[in-house]
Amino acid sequence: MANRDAPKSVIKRLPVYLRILDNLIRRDIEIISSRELSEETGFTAEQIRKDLAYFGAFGTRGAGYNANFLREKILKIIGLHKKTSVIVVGAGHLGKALTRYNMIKNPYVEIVGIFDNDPAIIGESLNSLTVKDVNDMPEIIKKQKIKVGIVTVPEEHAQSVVDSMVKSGIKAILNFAPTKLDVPEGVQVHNADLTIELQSLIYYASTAED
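Any chance you could show this chain by itself in the form predicted alone?
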């Protein structure tokens, strides 16, 4: 089902389609057209059809898509048809917030560990988890065969943390540290810089005042 040739931009849009489908199914909507998906997502109907075509034919011309069927297909394409175990490294405010949110609101992942190097934080309870020493991280990654990690540590510690994660078996990293990370081929890093996002957003507010 996965298409390794699909552009990254397409892969990033699939979770958007999934979120819309989840909402539609909760509203008992069974059939949706690419035009309706376009209205819900902001992407063009042509773009949606092209994105889905990378992975097969999921709709019927003139009839649209079965919401449940398309949702199941997208889940399998992304790899969310079974829960993915994820760890968080960095138990500061952001790390804790991301952990709590994903434990409560994200049905597709299971946060199985959160780590830090601060003795004042290690041992704290976070919902059903306990913050563990980052030195325990490699063993847990290997033992539980974890492939996905979230990094919320300060910039100066990010590379060493990622090196340890990758050495232990992590293959995909969501990085919130404001720095470029060096990883070997075969490891994917997505950077989420909240400061840059906010600063770029402020542009639109400032130009509106001119």
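Switching forms now, from the form predicted alone to the form predicted in complex with another copy of the chain, please provide the structure.
Below you will find a single chain and nothing else.
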């Protein structure tokens, strides 16, 4: 059965499956079972089958999944069958690192713009990009119909920058600023506050025995 809209937890696992499938295909492996996917990902085999079942029946009973076929399906589901254009707002150390990092790593995503409000930074070049004035951002978002943005501006600027992004048409935001962002219905924010991530880890380190 397909398409009772999938929970967030499922959506978060799809890119993991994609990464494994890319690896397999690079190694010319054609068929993979849910058990093998389980070993590679650390998720249970049942969970993997259930996840995929939200979107259709992609496997072959008795055999497993065809890696290429499943990869194509997942690309379609996520929306990565066409390269996605993304902008980065905030060209501090983190913004620049993410821009460089993603350019190298990710065949499915292209960072097409990076913005800042600091005249000292605007104009700097970064691989093939030039840091642009954040005031020019709305026009570029609209013209290029960009839907996804990464926010690495300081806390105090985050909400106003996001308001402007949303007004221009951005639908999904990866937020590195340490603050809660208010966005209208229909816009997704994922928080990636690294300070918080690190602090919650410390809990486990400090309660670890030995």
